[in-house]
Amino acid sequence: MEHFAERNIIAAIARQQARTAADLVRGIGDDCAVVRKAGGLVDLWTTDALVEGVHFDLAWHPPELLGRKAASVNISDIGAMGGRPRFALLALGLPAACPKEFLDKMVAGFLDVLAEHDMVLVGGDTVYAGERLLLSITVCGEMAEKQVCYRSAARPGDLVWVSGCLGNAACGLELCRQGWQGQEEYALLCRAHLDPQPQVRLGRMLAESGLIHAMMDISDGLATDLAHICQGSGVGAEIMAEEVPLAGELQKAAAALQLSTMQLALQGGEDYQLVFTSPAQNSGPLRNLSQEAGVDIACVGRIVAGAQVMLRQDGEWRDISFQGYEHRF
């Protein structure tokens, strides 16, 4: 049977969708759709779904944290464009055996994250979903049209930056699979998987600063998400392995699990950090901005002419384009 990659299915749908609208600024192909409204503002629309057994495992994912993660992964898309999240819709596909206590805790976690971002749940739906729990979330954000950060604006000569440390969530997932989530030394990594923190404040500050060209969040691993920026911008990228930020806890856990730290960082996904590009002369102001935001950033490479994401490791170059996580159907 022929299998299809997620990005190819999205591209095929985009080709079929030929209609547009006067107030549609950006449709399929970025972290959010962008719709123009009055006063120089735009609405940002994003949607995502989480399916039991694919995106989460209830054997180790507590309901409160599942609700938090469902909200956070969608809010992250708004932050990746530089926007302010405002409203959410929540659709629940519930299995027959779904205790009320579980549902109450999951919804409470979801609403807690919305409150942290001054958001409001404005509607949704509930349906019977057979044997698996399904959560589908739509989030609407808002920002100034002139400040929206797209994937498609990277330019040769830009430096490539990332926020935070990479690979923590992927390592946390494997720790949970091994039943090690209760060990204090791995708490940071397991939390990164169970309760990710979207970088909304940093995203807004970067967008408002005018210091950057392109930006998106890291949901499928740097290898894939940077490849999306390169594809959208018609450029290539070079990444230096030694510059990729790795937490000390990650290096210790990866050794215990006998996993590659670089593979976790570049291909693991679900970090919900930001990857963005900026002219080299903006490096100083960017570091000052990151200090103000309280979020570390690291320069991991540069944008070049071409079409591939190349990694330099141990003196050798290899193509890592789209080698992160990807659904296949």
Ligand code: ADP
Second form
Amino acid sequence: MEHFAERNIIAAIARQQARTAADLVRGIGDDCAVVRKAGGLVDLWTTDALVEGVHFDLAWHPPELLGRKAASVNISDIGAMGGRPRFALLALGLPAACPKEFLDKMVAGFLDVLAEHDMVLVGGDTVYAGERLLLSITVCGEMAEKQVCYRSAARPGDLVWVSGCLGNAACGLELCRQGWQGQEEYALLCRAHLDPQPQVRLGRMLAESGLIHAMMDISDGLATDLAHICQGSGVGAEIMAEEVPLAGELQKAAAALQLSTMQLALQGGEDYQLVFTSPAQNSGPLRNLSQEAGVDIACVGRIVAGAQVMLRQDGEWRDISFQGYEHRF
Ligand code: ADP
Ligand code: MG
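Can you give me the structure for the form predicted together with adenosine-5'-diphosphate (ADP), which would complement the form predicted alone we have just seen?
Whole complex next, starting from this chain.
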């Protein structure tokens, strides 16, 4: 049997889908679909599913945090375009024996995150799903059409920035797998996997500032997500390993687990930080904006002519395009 990667399947579906609509600004291919409405505004649409055994393991993922994560990873895609999340739909595929207490806690966690973002749950679906728990969330957001930050807007000469630290979530997953979850020194890393914080406020501030070109969220690792920006923009990128922001906790844990910090940071995924590009002259104002937002940002490289994401580490260049997480079938 032939095996397909997620990217190829999406590309095939996009080719099959030949229709358009007058008010559709952007369809398949970015963090959200963008639909024009009145008053210079657009609606943003995004959906993401979490499947038991693939995206989470109930052995270490408590129900409240699972509900929180399902909301957060969807909201992250709205923040990735610079938008304001408004409404959510919650589709649940439940296994036969799903205790009511578990469900109540999961929904409470989901609704807590919605409340933190001033959002409303407006519908969903509830079905029997055999063996595995499935959560499929759709979120709608809105923003000014002129401020939407697309993957396709990077230009050669732009600097590449990321928010926060990278690799924490991938390392946290490995720590949970190995039963280190209770260790206080690893709490930040486990939290990054169990309860990611979408950078919605920073995303909105960046979009409103007009200082940046392309933006997306880092769900599959910078190696893959920056490759999406490069592909969408018809450019290449150069990343400097020594500039990639790493938490002290990550460096300690990676050493204990004998894992490569660079591999965790660039290929691990699920950090839900933002990657964005900006002309070099905007660096000063960007640093001020980061201070105002209370979120660290780091310049990790630059956009160049070409098509690859190249990493410079220990004086050597290596192509890391699409080396992050990808579902395979
Ligand atoms: P993200 O990681 O930001 O959620 P994905 O990599 O999941 O984005 O998807 C990339 C693009 O492909 C998005 O525009 C998404 O809406 C679209 N997409 C993914 N799967 C499908 C599908 N089965 N049918 C139509 N569009 C899809
Ligand atoms: Mg995304």
